[in-house]
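The chain below stands alone and is given as C-alpha cells, in the form predicted on its own.
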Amino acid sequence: MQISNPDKFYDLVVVGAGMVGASFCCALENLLGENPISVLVIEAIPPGNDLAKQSSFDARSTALSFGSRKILEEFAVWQELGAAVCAIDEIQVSDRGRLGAVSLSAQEQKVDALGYVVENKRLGEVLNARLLGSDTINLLSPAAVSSIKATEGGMQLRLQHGDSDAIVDTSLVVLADGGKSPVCEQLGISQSIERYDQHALIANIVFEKPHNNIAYERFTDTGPLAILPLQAIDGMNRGSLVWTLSVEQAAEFREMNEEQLLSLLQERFGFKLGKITNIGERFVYPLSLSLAKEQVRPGLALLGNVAHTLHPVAGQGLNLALRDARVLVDVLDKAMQQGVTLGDMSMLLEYVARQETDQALTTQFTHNITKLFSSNNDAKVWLRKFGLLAIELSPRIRHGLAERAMGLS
C-alpha cells in the first residue's frame, strides 16, 4: 500500500522498486507471511500506468529462464502475467559465414518451455500492482534516500518525500536501486569494471514469418545477435532484438534512417523468418561487467545490478537477481525463526556463501562467451567451431548448457 508519512522504524526497508526490487518485496509478502514484518519500500519513480519513466520498465523485454518461472510462481506473481509471455521452444544459436550451430529444445530436455520473453511494461504493471496492493508492505514513492549511515541496530537513513524529510531506522537495508546507485556511492562500496567497449542496440521488430517460439543467438563480427521471440500483436510476427555493436556503431545505427537499418540488420541475421519488415523505437546502452566488491555489511545487502551487471548475450542478468532474492528470503526466513535479528552479519554472511558459486559460475559463463564469441582473432574462432560442434554431437553436454540456460544447473 502507498503511504505519504513513514513510520520512525522498520524490520527492513527495500530500496528501489524496479524489477528486482519489486520480486523481492513479493516474496517476502508471500513466503513470510506467516512471520510478518515491517518493510517499507523506497522508490524515486511513483507508481501508476505510465512506466515509461521507469528504466527498468520501458519497451524492452526481458527473458525469463525455467528457473525463474518456477520462482515467480513461488512469488505468486507468474500467475498474474498471462498472455503476455511467450515461450521459447528452442534456441538457434550459430556463428555467422562460418560452420557449426547449435539448436537446445524444450522437447529434448523434457520441460515446457526453455524459458520465455515478457515485455518489461508488462511485468511492471503486475509487480506494481502487488506492491500497491499489498496490507503489510509500505511504499512510499515518489522519495530518495538524501543521507544513509550506519548504526548500531542497522542503518539509518534520512529519505526525502515531497517537501518534507524523515528519519527512518531499520534493521536491514536491501539496496536494488540499479547499477548507478547513490545510495552504494554515499557507502563507499566501490564497483569492479570490466568493459566491454560494445553498445547493444535494443528495440522490438515484425517479420514476414512467424518465429515458432524459436530464439536465436547469432554471434556476428561486431558480437551477439539476439532475437527473442514476442506475442502477435495485430497479426504482426513480433521479435525482440539485443544487436551487439561496437561504440561507434552504435552511436551510428541509433541515427540511421529505418530502411538501412533494416538492410544491415537482414545481412547480419539471415532470412530464417523472412524479411524483417520494421523496427520500433531504439534503445542503446553501454555494455560492461560490473561486480560490487561488497554484496553485504552489517544491516545491508544488495540485489541486482548494483550487486552485479552482466553482459545481455546469454540473458542471465535478472534470473540471477531473482535466485539471489529467494535465496535471500530463505535466510531472513530463518534469522526469525532463530530471533535473530535481519542485519546479522552473520546471517548476511550465510545468504553470500550459498550463492557465491551460482552468481561466480554465472558470471563467468556470460563474461567467456562474450570473449569467445566477440572475436575474430583465429583461434578463437577454431575454438568457436569446434566447440559448437562438440555441444551439437552431445546431448550430455546440450543438456548441461540448457541447464545452465534455464537457471536449473
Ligand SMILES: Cc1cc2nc3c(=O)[nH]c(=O)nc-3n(C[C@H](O)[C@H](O)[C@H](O)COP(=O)(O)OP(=O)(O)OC[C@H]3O[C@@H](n4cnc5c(N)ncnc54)[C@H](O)[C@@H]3O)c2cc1C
Given for the second form:
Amino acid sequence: MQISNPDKFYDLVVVGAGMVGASFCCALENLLGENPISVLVIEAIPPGNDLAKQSSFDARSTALSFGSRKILEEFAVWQELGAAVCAIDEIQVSDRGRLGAVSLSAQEQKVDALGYVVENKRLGEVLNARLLGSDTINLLSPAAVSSIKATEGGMQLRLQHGDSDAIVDTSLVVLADGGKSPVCEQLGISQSIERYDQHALIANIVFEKPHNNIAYERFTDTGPLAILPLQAIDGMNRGSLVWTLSVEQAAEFREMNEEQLLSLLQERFGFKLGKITNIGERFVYPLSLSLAKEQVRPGLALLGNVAHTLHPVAGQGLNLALRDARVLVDVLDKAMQQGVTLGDMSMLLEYVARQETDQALTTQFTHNITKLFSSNNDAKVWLRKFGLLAIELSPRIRHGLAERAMGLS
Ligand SMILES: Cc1cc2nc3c(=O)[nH]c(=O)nc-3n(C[C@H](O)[C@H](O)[C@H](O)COP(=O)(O)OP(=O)(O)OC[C@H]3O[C@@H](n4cnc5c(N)ncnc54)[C@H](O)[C@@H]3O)c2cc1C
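Switch over from the form predicted on its own to the form predicted together with the named molecule, please.
Expanding to the full complex; the earlier chain stays at the top.
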C-alpha cells in the first residue's frame, strides 16, 4: 500500500523498488503472513504509467532462466506475467564469418523451456501492482534517502519525501538502489570496477520470419549481438536486440538513420529471421563489471546491481539477484524463527556464505565470456572456434552449458 507519512520505526527498510528491490518485497510478503514485522520500501520514482523513467523498467527485455521462473513462482509474481512472457526453446550461439556454432535446445535437455523473455515494462507493471495492492508492505514514493548512519539497533535514515523530511530507524536496510548508489558512497562502501569500454545498444526489432522461440547470440567483429524472442504483436514478429559495441560505434549507431542501421544489422546478423524491417527507439548502456567490496554490515545488506553489476552478454544479472533475494529471505525467516534481530551480523554472514560461490562462479563465467567473445585476437578466435565445435560435438558439455543458462547449475 502506498503511504504518505512513514512511521518512526520499521523492522526492515528496502531502498529501491526496481526489479530486484520489488521482487524481494514480493518474496517478503509471503513470509509476512506468519510474522508480524513492519516493512517500508522507499522508491525515488513514483509507480505510475511512465515506468520508463525507472531504471529497471525501461525499454529493455530480460532473459529469465528456468531457475528464475521457479523463484518468481515462489514469489507469486510469475503467475501474473501471463501471456507477456515468451519461452526460449532453443539458443543458437555462433561466431560470424567463422566455423563453429552451438545449439542448445529444451527438447534435448528435456525441459519445457531453456528460459523466458519478459519485457521489463511488463515486469514493472506486475511488481508495482503487487506493492500498491499489498496490505503488509508500505511504499513511500517518490522518496529518497538523503542520509544514513549506523546506530546501535541497526540503521537510521533521513528521508526526503516531497517537501517533507522524515527520520526512520530500522533493524535492517536492504539496499537495492542500483548501480550508482549515493547511499553506498555515504557509508564508505566502495566498488571494484572493471570498465569494458563497451556500450550496449538496445532496441526492439521487427523481422519477416517467425522466431520460433529461438534466442540468437552471435559474436561479431564489433562485439556480441543477441536477439531475444518476444511475443508477436498485431502479427509482427518481434525481438529484443542487445548489441555490444565500442563506445564510439554505439554513439554512431544510435544516431544513424534507420535504413543504414538496418542494413548494417542485417549484414552482421544474416537472414535467419528473414529481412529485418524495423528498429524501435534505441537506448545505450555503458557496460562494466562492478562489485561492492562489502555486501553486508550489521543492519545492512546489499542486493542487485548495487552488490554486483555484470555485463549483459550472458543475461545473468537479474537471475543472480533473484537467487540472492531468495536466500536472503530464507535467512531472515530463520532469524525470525530464532527471535534474532533482522540486522544480526551472524545471520547476514550466513547469507553471504550461502551465496558467495554462486556469485563468484556467475561473475567469472560472465566476465570470461565477455573477454573471450569481444576479442579479435588470433588465439581467442581459435579458442572460440574449437570451443564452439567441442560444445556442439559433446552432449555432456552442452548439458553443462544449458544447466548454467537455465540457472540450475
Ligand atoms: C542492456 C542490459 C541487458 C540486460 N539483460 C539481462 C538479462 O537478459 N537477464 C538478466 O538476468 N539480467 C539482465 N540485465 C541485468 C539487469 O537489468 C539488472 O540485474 C537489474 O536491472 C538490476 O536491478 P536493480 O533493481 O538492482 O537496479 P535498478 O534497475 O537500477 O533499480 C534501482 C531502483 O532504485 C531506485 N533508487 C535509486 N536510488 C534511490 C534512492 N536513493 N532512494 C530511493 N530509490 C532509489 C531507482 O529509481 C530504481 O527503481 C541486463 C542489463 C543491461 C544493462
